[in-house]
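The data below hold one chain only, encoded as C-alpha cells and taken in the form predicted alone.
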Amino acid sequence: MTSAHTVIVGAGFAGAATAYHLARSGASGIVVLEQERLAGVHSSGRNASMIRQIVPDPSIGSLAQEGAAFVRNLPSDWPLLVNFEQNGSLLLASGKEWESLTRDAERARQIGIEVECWSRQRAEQYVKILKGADFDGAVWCPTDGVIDIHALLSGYLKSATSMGTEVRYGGSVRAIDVEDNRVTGVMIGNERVKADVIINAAGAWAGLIGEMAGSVKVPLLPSRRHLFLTPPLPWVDSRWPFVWDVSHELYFRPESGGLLLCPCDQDEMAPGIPPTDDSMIELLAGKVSRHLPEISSIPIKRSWAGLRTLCADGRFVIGWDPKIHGFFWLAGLGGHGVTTSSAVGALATRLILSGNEKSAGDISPKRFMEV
C-alpha cells in the first residue's frame, strides 16, 4: 500500500487546475489518478476551446471572470506556450432572451468584465455573415476568445508535477475506502492508495465515484453535444469572434480556415466517448437555414461529440461532502470547465486547505442533503 495526503480522481481541467493550485500553495503528498493513458481524452479535450465570461448565473460569472484573467496573463513560469486568440465574443438574442442577455451583460459589467451592447446593424457590420440573421441585438465582450486547450491542460499538469505532484495514468478507480464515515483511501487497479482527502474531479464519472464513497447523491447529468467543422472557406475571417445565438442555441467560430459550428444539442448519455448521431447534422442545418441564412449551404467536413456534465439545478458542485469526511466534490462544470478552470482550482484549494465549507455558498454539495 502506498500513501498520499490528497488523491485527485481525474486529470481533466478541474482536477489538473486543483493539483496546480494546491501544489503552488505549498501542499505536498498530492497524487492525481487518470483512468486514460493521457489527459484530455474526454470532455477536457473534446470541446470548442472557447473562453466565455458572460453567463446567466452570477456565481459562474465571477469564476469565469477570474479564470479568463488567469489565461490571458499566465504566470511567468508557465511551462508551455499557450496560444490565446483574444478575438472576443458576440452573443446574439431576440425577444425575452435579449432582455435577459442585457441583464447578464450589466451584471458582468458591474463585476469588471468589459462588455458592450450592440445594435443589430453594428453586429452585422462586424461579422458580415450575420446579415439576415434572426436576432434583435448583440453583446460584445472583447476579452473572450479561443484557447489552446491541450497546452493549457498540459501546463497545469506539468507545473503541478514540477512541484512534486504525482500523476498516474491508465488505471480506473475500483473502490473508495471509507471507515467511520471518513475516507481512508482509494483502490486503483490492484493497488490501494491510502489518503486523507479524496477530490472527486472525475467529470462524467463523478456520480459513480460519489456512489463508491457512499456520499450524498448529486444529480449529475453527462450530456452529449456535437461539433461540426467545415473545410476551409474563402470568405471566413480568422479575426471574427465566436458568435453565440443564445435564443436559438447555435454557435460558430473560425477554425482552420473554415467554421466550427454547434447546434447546442443536449442528450443525456452514459460516461465515455459518445457516438455521433447523424441526425444532428439535420438539426444544425435546420438552425443555420432559419437563423443564419447567409451560410445556409455550407459544407461539413467532419464531426465529433463530447460530454458536458451538468448538475440538475445548473450550478457547479464544489465543496466537502456532508456525509463522508475527507471527500471533496469538484463536478458539474458543464460547458464552463475551460474558462473557470483556474478559478475553480483556486477555490477548491482554499476550501481544502482551510477546511472552510461556508465559502462554497450555493454551489456546495450540502444543498443535496436530505432534511
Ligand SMILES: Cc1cc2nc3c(=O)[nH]c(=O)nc-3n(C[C@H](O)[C@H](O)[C@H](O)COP(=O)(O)OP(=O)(O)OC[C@H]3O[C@@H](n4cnc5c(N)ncnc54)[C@H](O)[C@@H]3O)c2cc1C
Contents of the next structure:
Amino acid sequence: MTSAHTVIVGAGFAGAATAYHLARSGASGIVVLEQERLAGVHSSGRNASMIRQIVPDPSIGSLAQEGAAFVRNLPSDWPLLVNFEQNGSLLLASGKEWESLTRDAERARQIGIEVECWSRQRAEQYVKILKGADFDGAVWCPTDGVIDIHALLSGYLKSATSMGTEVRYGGSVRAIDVEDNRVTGVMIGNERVKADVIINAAGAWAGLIGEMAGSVKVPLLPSRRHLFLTPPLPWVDSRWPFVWDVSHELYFRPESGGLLLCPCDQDEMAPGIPPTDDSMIELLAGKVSRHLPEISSIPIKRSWAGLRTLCADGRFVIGWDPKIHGFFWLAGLGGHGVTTSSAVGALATRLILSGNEKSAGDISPKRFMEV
Ligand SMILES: Cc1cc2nc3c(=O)[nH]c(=O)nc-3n(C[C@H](O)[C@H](O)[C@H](O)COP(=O)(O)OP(=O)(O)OC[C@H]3O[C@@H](n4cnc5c(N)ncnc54)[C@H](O)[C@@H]3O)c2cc1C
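Form predicted in complex with this ligand, following the form predicted alone:
Following is the full complex, with the preceding chain placed first.
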C-alpha cells in the first residue's frame, strides 16, 4: 500500500493545473492518477485551444480573465516553450444576442478586460470572409488568442513533478475508500493508495468518481462537440483572430494555413473518446453557407470530436463535497477548461489549503445538497 496526502484523479487541465498550484504553494505528498498512458487523451487534448475571456457567466468570466493573464505571462521558470498566438477574438451576434453580448462585453470591461464594440463594417474589413455574413455587430477582445495546449498541459505536469508531485499513468481508479463519511484512499487495480484528500478532476468521469465516494449527486452531462480542419487555403490570413458567431453557434480560426471550424453541436454522450458523426459535416456546411456566404463551400481534411462536460446549471463545480469529508470536486469546466485552468487550479489550492473546508460560493457542490 502506498500513502499520499492528496490524490488527484485525472491529469487533464483541471488535475494538472491543481497539482501545479498545490506543489507551488509548498504542499507535499501529491499523487496524480491518470488512467491513460499519457496526459491529454480526452477533452484536454481534443479541444479548439482558444483562450476566450468574454463569456455570459460572471463567475466563469473572472476565472477566464485570471487564466488568460497566466498564459500570456507564464512564470519565468516554466519548463517548456508554450506558443501563444495573441491574435484576439471577434464575437459576432445579431438581434437579442447582440444586446446580451454587449452586456457581457461591458461586464468584462468593468473587471479590466480590454474590449471594444465594432460595427459590422469594421469587422468585415478586419476578417475579409465576414463580407455578407449575418450579424449586427462584433465584440473585439485583443488579449484573447490560441495556445499550444499540449505544451501548456505538459508544463503544468512537468513543473509539478519537479516540485515533488508523482504522476502515475495507466491505472484507473476503480474505488474510493470512505470510513465514517471521510475519504481514506483509492483503489487502482489491486493496489490501495491511502490519502487524506481526494480531488475529483476526472472530466467526463467525474460523476462516476463521485458515485464511488457516495458524494452528493452532481448533474454532470458529458456532451460531444466536433471540430473540422480544412487543408491550407490561400486566402486564410494566419493573423486573423478566432471568430465566434454566438447567434448562429459557429466558430472558426486560422490553423496550419487553413481553418479550424466548429458547428457548436452538443449531444449527450457516455464518457470516453466519442465517435464522430458524419452528419455533423452537413450541419457545419449548412451553417457556413447560410451565415458565411463568402466561403460557402470549403474542403474538409480532418475531423474529430471531444467531450465538454457541463453541469446542468452551466456553472463550474469546485469545492469540498458537503457529504464526504476530504472529497474535493473540480468538474464541469464545459468549454472553458483550457482558458480557466490556472485560475481553477489556484482557486482549488486556496480552498484545499485553507483547511477549514471553505466554500467557493455559487460554484460550490454544496448547491446540490438536498434540504
Ligand atoms: C471540441 C471542444 C472544444 C473545446 N475548446 C475549448 C477552447 O477553445 N478553450 C477552452 O478553454 N476550452 C475548450 N474546451 C473545453 C476543455 O477542453 C475542457 O474544459 C477541459 O479539457 C476539461 O479538462 P478536465 O481536466 O476537466 O477533463 P479531461 O481533459 O477529460 O481530463 C480528465 C482526465 O481524468 C482521467 N480519468 C477519468 N477517470 C479516471 C479514473 N477512474 N482513474 C484515473 N484517471 C481517470 C481521464 O483519463 C482524463 O485524462 C473544448 C472542449 C471540446 C470537447
